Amino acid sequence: MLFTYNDITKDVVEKPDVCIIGSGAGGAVMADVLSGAGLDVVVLEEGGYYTKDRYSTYKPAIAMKILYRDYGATIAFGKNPIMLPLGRAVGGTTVINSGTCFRTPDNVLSDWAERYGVENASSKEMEPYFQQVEKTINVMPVSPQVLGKNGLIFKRGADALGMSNGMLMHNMINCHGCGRCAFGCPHDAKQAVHLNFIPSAIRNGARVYANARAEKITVESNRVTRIEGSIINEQTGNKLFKLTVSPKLLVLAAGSIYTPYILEKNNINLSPELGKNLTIHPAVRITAMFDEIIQGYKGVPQGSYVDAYSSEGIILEGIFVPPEIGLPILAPIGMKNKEIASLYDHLAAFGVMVSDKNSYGRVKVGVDGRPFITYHFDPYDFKKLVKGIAIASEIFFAAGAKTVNPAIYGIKEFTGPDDVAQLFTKKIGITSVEMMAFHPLGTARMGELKSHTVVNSFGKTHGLENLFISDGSIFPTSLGVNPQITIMSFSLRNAQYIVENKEKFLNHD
């Protein structure tokens, strides 16, 4: 069953085989596999439960308030603070991501095996897990019919320059191309995990508690014995009832920010590496003005890509948001805002994302008791971002753009392809680029090399007998691509490992 705060009238006490904290890409898959194997499973999710019946009544700005943590304003602090939006709902960030689906690149899997001793995770060994996940969430290429003109125009420019490009793979059924992917799909076309893995787990007997915040984890004799928390009023944030879960096994799937945060806040020191090694895929949005009408907010926002420079760690992916979100970002106030508003239908936009190979971040408990995220953007990786801005600008001009805005303070909008050269002749500081990021990974990385990892190759923590981690935090390095397929596939693999060894992990003399 699925319970929200409206369904609960007293303190909750549960004694399941398995408790899973978090219902996103990692937690949902775990819940389905473990419950399907006959284990008694309880899932705790701090966010609410939303489907198309609720999304359809929310404007994007309201959706950000209810579906994102901190109104989408989570920040990684450094020389240049970087916005790092996180989902908070049954289904986690899969509810508000763009739906893009990439498998883990082969070279990344090979690197993990070589440098961190990750076992049984070659591309051949991961193939059946990729296939099963893709089938469950219905991965398919975006069709030209729902791509929208924003994606088609960028493809036109890439084709003109002979750059490798294509349609992205998405988890979707009967997509309407309404442009609302990042604000909850109002048609339930995007197959986020609350539409497949979570319902399957519930049919298997799992109990999913929405509006349930885990707060205290008790450890005795190298085993997790109890999780205490609260049922939260979704509207006010007030605590309504106490929550106590005493499981035989705990799976922490709270994401790369909140997994290390929860552990540190409870003084569970698994490894000196916990909370370190954060990667986030730094990104920037490039906009261009055209004579032709584009209406970029119509169609799949992230439907096409350019991978001509993926070997260098640079990938370009579509991006667009509705006017009420985009206008305050492009020009918050004044005549410039009015000017852009009048021309919004002529705007196109695309994103530049880089694999942060040398950059790193950290998650700690801040002085206010909340997560404090820091991030050092290495100059080597920053150069890749600047190159990506140049590539995107050249593509826009090849597509017929009048002007291109590179989102760099101190550089005026480009009026022609010759202007792009200044990106390599002027000194551009990290603080001058308007950046964002979407894929936190790596804060509890996996592998058999214990001195450099937090969990083993299957997500079991090195220090505790009955604690697993199942989210993006276990990945040793940046992926270079959107991570949801990787998270789901490794969660599927690791859940099967738990099932195969359940007597070892669940029974305790």
Second form
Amino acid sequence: MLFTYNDITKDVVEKPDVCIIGSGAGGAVMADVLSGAGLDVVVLEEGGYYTKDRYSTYKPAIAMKILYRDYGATIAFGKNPIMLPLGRAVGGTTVINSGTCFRTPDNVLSDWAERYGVENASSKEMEPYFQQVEKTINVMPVSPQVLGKNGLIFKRGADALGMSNGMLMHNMINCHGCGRCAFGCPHDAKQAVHLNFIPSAIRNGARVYANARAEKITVESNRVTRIEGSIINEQTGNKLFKLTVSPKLLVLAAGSIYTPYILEKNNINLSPELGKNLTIHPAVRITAMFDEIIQGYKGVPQGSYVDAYSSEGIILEGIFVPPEIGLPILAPIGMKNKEIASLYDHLAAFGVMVSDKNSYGRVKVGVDGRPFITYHFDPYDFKKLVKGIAIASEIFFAAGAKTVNPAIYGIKEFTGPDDVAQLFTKKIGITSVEMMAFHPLGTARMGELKSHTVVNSFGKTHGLENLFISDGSIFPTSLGVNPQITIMSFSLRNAQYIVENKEKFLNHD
Amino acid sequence: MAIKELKVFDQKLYKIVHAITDTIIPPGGAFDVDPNVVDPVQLFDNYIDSMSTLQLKAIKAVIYTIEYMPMATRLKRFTSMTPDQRLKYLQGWENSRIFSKRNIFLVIKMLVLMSFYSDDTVADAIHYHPECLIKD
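Coords for the form predicted in complex with its partner chain, given the form predicted on its own:
And the full complex, kicking off with our chain again.
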């Protein structure tokens, strides 16, 4: 059953085998596997339950208000504050992500084994999990019919320069190319987890509570014994009813920001590493003006990519947003804003994303009681970002752009490829670049090296007997690619581990 | 213009925010919308209505800062300036060498423009008609 605040008329008391906090890529897979194995599962999701009927009525700015935390403006503070949009809905960030699917790179898996002692997670060992996840969410390449002109133009430029590029893999069925992946797919073509793993879990008997905020976690004798929280009115944010769950096992799957936050807030100090080592894949969007009409908002916004520099930790992926999301950032105030708005059909945009090699962040409980995120962007990684901006600019000019806006404060838009050299001759400070990030990972990293990790190779916390973590926070380092397949595959693997050892973790006498 | 259905701003704030929105998206230029049909202040107000009390306090504080900060150097409030002076003043925020000042203004600018360009009349005016590449 799935319950929203509308369905609940009194305080909720549950005593399941397993309680899962969070229903995104990690929590949904856990819920499906554990309920499928006959365990009694309760899922708590702070966000609401939304369907395509509701998405199709939301304009993008409204979707950001409803489907994202803090209007999409969660911020990682540092020398340069970076916006870090997070989803908040049944299905978590998979509801509002781009839909891009990458397996965990082989070199990343080897690195985790070598440096953190992560066991049983080689490419070969992960293969069946990748396959099963990809089958369930229907991973396939974006078809040229729905790519849209924004992706085609960038491909044209990359081809002209001989740079390796291709269509991205997405979790989709019958995509119409509506350009709305990040605002809730109006056709349910994007196979977010609320369309597959969550319904399957519900068929298995799991009870999913939307609008259910977990607040207090009680630990007694080294075991989690109780979770208390509230059922929230989706419209007003007011607390309606109390929620008490007393599970035999707790799985935290609230994401790399909220998982360490809720633990710290409850003084559950599992490890000095908890909340540290945050990686986010800093990114920037480059725009270009063309004579031809592009209408970049038609088609899959993130349909193609350039991987010519992926070995350096630089990846270029499509990104295009509708005017109400794009214009506030890229156009100045006054008449110029209206001028660019009227030329929006001629704009193209592409994203540059870098892996965090030396950069790191931290999640703590802030003075206002909310998560406080800090991030140190290392100059070495920043150089990669600037190089990525240069590459994207050159690709746009090769594709026939009239001008390119590098999104760097103090640097005027480029009017030709020769201007790109400025990126390497002028001093560009970290605070000059308007950045975003989309993939928070790493705040409760896994491994057998206890001094450096928070959970073991299967997500079980080192400190507590019946607490697992199953989200992007367990990954010891940056992936360098979009993380949803990695999160789901590790959740699948770790859920099977729990099932195989259920007597050990669930029974406590 | 009559103040209609505001959820966040009172009359005093309405006047300041009106001066701000009129500077960010001035009348005329590449396209125009009837101010009797599209009120950017109301769109802005309605858009931020579900923000937390703390967030709304911060937004109001920035708006008051924009209004009263010029008193220190120009002996004038923002709302008392001419349209040209207002534009130069807000461009000062937008292009400030002080990173935090630039970013604080960016928040206001984003919220104003996100709500403004979400309006159907405005979308029509800029010929923005989103549709899927493959029709049902």
